[in-house]
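Below, in structure tokens: the form predicted on its own, a single chain.
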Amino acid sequence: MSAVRIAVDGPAGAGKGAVCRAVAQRFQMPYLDTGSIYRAVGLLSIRSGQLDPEKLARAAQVMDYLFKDMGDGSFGAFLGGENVTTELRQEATGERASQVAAMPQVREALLAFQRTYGAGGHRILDGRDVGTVVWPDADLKIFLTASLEERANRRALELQAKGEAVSVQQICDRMAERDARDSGRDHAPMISAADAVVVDTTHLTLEESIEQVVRLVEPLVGG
């Protein structure tokens, strides 16, 4: 059986990460959260105070980044050997990541890493432009989405579980701004590929979302 490439795109809070982690573990395939690469560059930008696209693109080309299965059901992000998983999930890092992701120089610098990730076997990538730019010829393309209100509520619950005081309205406003920036940029906008299967998770539990995607993947990779 030839290697199958699965591209999953969609906005923040739709459940891409949780669904893709579960699918990757179910079928024992490499998984890359491509958004985490941009978050890594965003973190480098914050730490250095640098927002120059050319300099950030050079940093992106040489950064030592690893996204790996931690063996406990989770995936960890490592930058230069440092576990930066928690830092990458912070709101400030996400905001900066959205800014650097709008820079064509940075996106171009990270393309090769994404395209060759897990080469040689089945693999799954999620992000904003995997099915349209990174793998336009992917074997399966999925656009995972949910209503803005539902996505904001999910993010608020996630932050509250960590003990953070949050405003659902503020999260909703930030998500709407990020959606507009990601879908409206000239280079590699976040849009559903014409041949993608749209999965709306607004009224689905996480388990139902996972099973719906598993049903799409299983005929291609086997059980």
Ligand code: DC
Contents of the next structure:
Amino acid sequence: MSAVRIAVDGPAGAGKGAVCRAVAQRFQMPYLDTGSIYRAVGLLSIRSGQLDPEKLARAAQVMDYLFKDMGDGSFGAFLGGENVTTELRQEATGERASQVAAMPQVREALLAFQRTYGAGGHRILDGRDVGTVVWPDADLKIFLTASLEERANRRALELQAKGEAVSVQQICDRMAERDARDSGRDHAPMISAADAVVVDTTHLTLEESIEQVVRLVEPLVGG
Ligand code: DC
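Any chance you could show the form predicted together with 2'-deoxycytidine-5'-monophosphate (DC) after that form predicted on its own?
Below, the chain from earlier opens the complete complex, with every other chain and molecule after it.
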């Protein structure tokens, strides 16, 4: 069977990460959270104070980034060998990531890494433009979404569990702003590919969301 590429796109908080981790583990295939590489560039930008698109694109091209299966159901992110998993998930990093992700030079610099990730076997990537720009000819495209309110609730619970004090309203406002920036940018905006299967998880549990996606993946990669 030839190598199957699965593209999962959608807004923050729709469940992409949890669903893709489960699918990757179930079918034993490499997984890349492409948002995490934009977050890594965002972190480089915060640490250096750099906001120049050309300079950030160069930094993105040479950064030593690793997204690794930790073997306990979680994935870790490493920048130059440093474990930056926690820092990447912080709201401030996400905000900066959304800014650097709007820079065409940065997006271009990260394309080759995404396109060749896990080459040689089945693989799954999630993000905003995997099915439209990174792999326009992916074997399966899924657009995973949920209502803004539900996504904000989920993210607030996640952050509260980590001890970050946040209000749902605050998250909702920031999410709406970030959605608008991700969808409204000229270069590679977040949109569902015309040939994507839309999975709305608003009224689904995580297990049900995983099951729906597994049902789409299984016929392609075998049980
Ligand atoms: O999914 P996330 O919140 O970790 O993504 C962080 C930011 O990166 C988000 O604002 C959107 C952007 N992003 C993108 O533009 N393209 C991708 N393929 C993935 C993420």
